[in-house]
Amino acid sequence: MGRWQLAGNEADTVSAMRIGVLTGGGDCPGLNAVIRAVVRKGVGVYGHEFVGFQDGWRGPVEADVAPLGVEQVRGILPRGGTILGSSRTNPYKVEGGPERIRATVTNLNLDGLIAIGGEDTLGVAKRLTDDGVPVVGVPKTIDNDLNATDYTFGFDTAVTIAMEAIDRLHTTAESHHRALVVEVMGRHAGWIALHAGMAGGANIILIPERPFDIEQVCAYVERRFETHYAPIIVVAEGATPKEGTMTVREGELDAFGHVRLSGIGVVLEEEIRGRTGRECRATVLGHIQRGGTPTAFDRVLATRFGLHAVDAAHDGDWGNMVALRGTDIVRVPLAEATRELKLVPLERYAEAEVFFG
């Protein structure tokens, strides 16, 4: 497509690109580490050219761009958020939108695009590519459940919002002697609710991946005011009882087909208090586990990540995305990555039930 060459000595000339650059879905601590890593080795190192998608994938199917050099991303590394902004646009169900992506990267000579994002956004990808648009993912979830990465960045900074926001509500449900929920993101894996339980010391953690019993857990609370403690239960958004023991209300649809779900926190807290007879209030973290600076460690990964995801645009490799092995970034399958999501294994939910009660 939109290969050019860099002036200079015809023996140093090197082919440059044009490339796009996208953030979809939720919002996430470290997607601008990505960003920045693209833009200052594309520039830098390979003396590419980059313009910015506004929204996710509504840039590309409206063609809405922005300049994105190294004047752009300057200051960036710390910011939580995106200055790409994002959005949950699915260019699939949107009349045309396919073809409006295609056009939009011919008529901006592009070579083809860096997607960030999650299971949808990458998904998304997957299909553009098989239908002639060259993508590169980068894996950005706070719950950690693509396949095909060990870590995706986001989500210790969210392990780390959660775990200081539970360490505090520990002091306020014994001075108060009342049952604490907190209610964490992890819609279909419950990796965040995992490790920030685990690293809060929570008394009782419910995931999606277990069905929990109702009975059980306020047999926990019980045992828990018996000697003398107040409870903490960390619930994933996504979490659900087993089937006939409690009734959960359900929400409408999202553009990628999810259920907007509606309170699992606030259903335990009247659960339990009608059950126990024990005071409960619920805290929903939300939002706050995606704002703000991301931690070290998300900063790093992102950044590694960038710096890999633009040698693969710079390769050609396309179709393939970016991803942590052990200590080791590697590129693999888009198909790899979207099949399926990594959800938490029993045997790691049983380390954690040692704890409950």
Ligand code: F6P
Given for the second form:
Amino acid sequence: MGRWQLAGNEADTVSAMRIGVLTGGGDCPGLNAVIRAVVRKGVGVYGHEFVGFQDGWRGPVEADVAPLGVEQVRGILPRGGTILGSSRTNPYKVEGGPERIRATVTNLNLDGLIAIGGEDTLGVAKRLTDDGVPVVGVPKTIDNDLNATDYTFGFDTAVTIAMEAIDRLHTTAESHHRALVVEVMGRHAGWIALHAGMAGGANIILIPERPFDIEQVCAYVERRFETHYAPIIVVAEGATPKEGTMTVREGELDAFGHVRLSGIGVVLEEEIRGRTGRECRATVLGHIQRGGTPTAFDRVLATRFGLHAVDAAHDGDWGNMVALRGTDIVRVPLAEATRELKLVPLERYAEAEVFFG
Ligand code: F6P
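Please show me the structure of the same protein in the form predicted together with 6-O-phosphono-beta-D-fructofuranose, now that we have looked at it in the form predicted on its own.
And the full complex, kicking off with our chain again.
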């Protein structure tokens, strides 16, 4: 593919690369920090050149591309969102999608792509690499449910936002002697609920990995009121009741076949009110958890991921993803990262259960 020579003395010319960058799936704080690190190291250290694809996989499918140089990444480190835009476009669901991406890569003379995304974006990255389009992956998701990495960036920010909300809800719940339900994101995995609930001193935490018993939830609520405190119930949007115990609504599907969630908080509000006779209100944090500036932890993690991703591309180590293992950044095959989701182990949930009720 498109290697070319940097201008200069023929004897000391370096083989430079052209790399396309994209951000796919739900956005999360830290995406811009990754883009900045990729470009700053790629241009400054290696002399490579970058282009930015717009809105995830839609960009290379439609050849929607813009220059991405040091100028474009100035000042973006603390900015939430992504300067490249994002979407949940699945090229394998678009007519001729993978072929169109291959054509874009060839026409733009690219050596490969750096794709920053979660399970869906990186699942596509894996398939494309198998289909002859070289891709390096960077793990992103506020849900922290990507396998093969200890943490994804965006998670710490989401947890911090949810924890601050829980802190605030405690004081107003106490004033009004009411139960408050806080619905946080996490459709398959309850990492945000677990961490934010633990950090915020929630009285009950409900996660998708562990179907809940509404009778037990109400018993915890009553017990909390008896000790003159107002209960805070943190529920992950993907949490479900034990089979046959409560009715829940079904949502529509997106391009990757995921149900669009949100609703369990309000359902719980009604159930708790109906079963205990206590006043109960729900707060749905929704996309607030994905917006705004990243925490210091996420800025550093995202920056390190970006630096190592451009190293991997420079080495031609396509088909891999950068990952955090302990305090080290390593490379792991995309196949390993996308094989299964990283769910909350039940022993981690048991640690939180000590504080229930
Ligand atoms: O995957 C990240 C995530 O924030 C999930 O927690 C949530 O279910 C989903 O994205 C929401 O997606 P959308 O942006 O399409 O509403």
